[in-house]
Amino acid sequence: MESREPLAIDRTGKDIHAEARQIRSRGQVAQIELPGGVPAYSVIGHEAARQVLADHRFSKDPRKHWTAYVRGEIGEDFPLIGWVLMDNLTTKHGADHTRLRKLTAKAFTPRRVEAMRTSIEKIATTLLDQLPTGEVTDLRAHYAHPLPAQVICDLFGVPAESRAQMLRGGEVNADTTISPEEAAANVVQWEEEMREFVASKRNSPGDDLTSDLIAAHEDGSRLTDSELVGTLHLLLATGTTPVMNLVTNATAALLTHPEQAHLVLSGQVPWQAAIEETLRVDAPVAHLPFRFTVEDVEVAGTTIPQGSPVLIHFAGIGRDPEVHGETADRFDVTRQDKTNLSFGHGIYRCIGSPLAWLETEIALSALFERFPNLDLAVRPEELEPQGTFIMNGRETLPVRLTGQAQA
């Protein structure tokens, strides 16, 4: 393949899927340039991603394995510095990652997640009761976001008066349009808020997962304060925004494909199929940083040099034509093969995916049962993207809650 200049990533994420096609035209693995002129690699082929996600030669620890960072060439002026400074599962490698995963995975056992079903259904009902029937409303702001936000904050015992500010740190961290100064300031503020929260839970433990994590241990090991703060950063952020995007993307897809919405609402196709197809064709996380090669690694014919940063393009992987053929870009709930990696794979599969699945199924089924005549209030092409290349969602989802809401 001919040598090309790295593709500069659009930090505004104005067209995630068009950019994915550009990257894919360069191969399953392609050189890219991140904001700040930082060179990196994007993995966009399905098979290449399976290899990388399960390969121990790809670390998540920049302090040990990102050559440019170790040398001091990446400073606080790097626009994505927040993804480097966290101390949690996203920045651990090897035994450290295994230890943290075992400690935090206990929060999301199948039994514990299923026990949350009734509370999630109550949250969905309350939010739907508050939506203005017969009016245009932003479903993202008034339903898709507050539902997972309340669930995750209830789970971790975040007091009501602190929730908006604590969740905002994760939202800002995923915003790739902010300045390096704003990114660095957000890390400082976010960490301070989390440290104060952890301290309050140490002093007054409750019946919540934060208190459980403080008390948890694995082979005599407990989470350090830094790891607790970082883990809360991770779980509060990933417990809110991806679920919000999944609910938003699925709703938008169904409203723009009425014939497929009919199949789901009539029971001919289960909600699980609609959710899986949304995960495939419109993954809620688009282009996720970071992994780092611990040695030179060849993937799909491309050698990624030791110490290089690597991003996984989940939004592109689900549309790989080598897996899904010429219709890879098409939303089709009847598709037999909905294979995707949108919740990860191997040792880095998302530990919160069972909760995300449960929340999304409850949110969508309750929404369309209450408002079967739900309608998009703008033309599909008028839906604005989220404004980041890391996440894949809509900035708003204006809908018209037409017809008589069902009791």
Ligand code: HEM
Contents of the next structure:
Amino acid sequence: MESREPLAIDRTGKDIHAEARQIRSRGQVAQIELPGGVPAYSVIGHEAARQVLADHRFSKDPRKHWTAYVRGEIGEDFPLIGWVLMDNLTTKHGADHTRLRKLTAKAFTPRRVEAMRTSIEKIATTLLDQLPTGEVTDLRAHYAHPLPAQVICDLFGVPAESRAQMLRGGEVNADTTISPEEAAANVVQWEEEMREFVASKRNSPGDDLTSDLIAAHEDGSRLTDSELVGTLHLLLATGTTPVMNLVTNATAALLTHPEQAHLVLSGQVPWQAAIEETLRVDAPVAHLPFRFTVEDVEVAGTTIPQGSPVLIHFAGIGRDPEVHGETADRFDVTRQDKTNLSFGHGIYRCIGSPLAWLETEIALSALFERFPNLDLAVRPEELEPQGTFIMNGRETLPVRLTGQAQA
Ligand code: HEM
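Having seen the form predicted on its own, can you show the form predicted in complex with ligand HEM?
Below, the chain from earlier opens the complete complex, with every other chain and molecule after it.
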């Protein structure tokens, strides 16, 4: 039984894996305290997480199932308010979730995604052409971010001049170091931007997913106005940050494990193995809010009371020693069992995973083919974490693009 004080989560995300070990020392499910002093539960055991992710007694809808929120005890001063107020798949339960998921998932089927291969390859090539050789450059800013950002903005028909601003809402939302005022202002701002964007697309629809979503909205109101705006926000955000983190984390892992990079670059181990191992050991989405218990639920010996907020610790789940043994923390592309839940599990499983896989495979193989002697420009311990406990990436990835660039 849990008897200690809940573990206060570090909002700066300074060392997500060290914090995960602390949480795990309390069990597969542990009581935590979120910024703003809000009590919650963290699910960090692999088995426990599989149960929770597939259990309908865990809702995603705060308006119906978070007792403190329904009672008005969670106000705009809650620093994670952005995660509560958005109206999209991340806050839907039951039939509402099924309806919205069907509409959104259509856009990301493996077949539709495969058709994007050539355009993603072109984007990667252009970005690589622009990287300055012989200098230290931030690979996150100049490659790992712009690649998925461009792909998702192209898909949704976002004009070049509004891209940075339209992506900002999701980036700020993922930053858990911001003040409650900034969090609340961000919600107002991105909602306004998305509404303006929808209005402009209504006037001049294009061959893009925003126009498809608008058509779905207008065809029998299968999508409300607020869901349309919330869904756009979600897809622009999820389309960029987690993919950027996967590319950044995989590149950092390979550059700090040259013997493993050699196995991959020599073709002895496929790129898929390096990507899967990165997903396991350095999950791009670290500690995700929210689920809410619709009744008291027992998980791994802990009873989570009805109406409690629950976070899923994907970064910890991938390193569960009960699944991966003593070497769970070690990056090893040759590991047989790379089991992880980093794209989720069950009915909420990531709808963007085929796209994320394709982008990451293209990004990494093109990068290392062009710069086989790519080198980290700082010591590994100098790589700064991302400044969030929800996501898991690096603030920058300084590399030296040495050697012969291969065009
Ligand atoms: C490496 C990249 C990515 C990772 C690690 C990732 C991770 C995840 C995870 C863990 C979930 C489950 C959340 C939960 O159970 O509450 C999820 C859901 C989701 N992801 Fe991703 N994601 C990635 C890329 C993408 C992309 C590219 C898109 C689309 C543009 C996307 C769209 C979504 C959506 C819409 C959901 C909600 C699904 C639902 O609630 O039914 N993701 N993602």
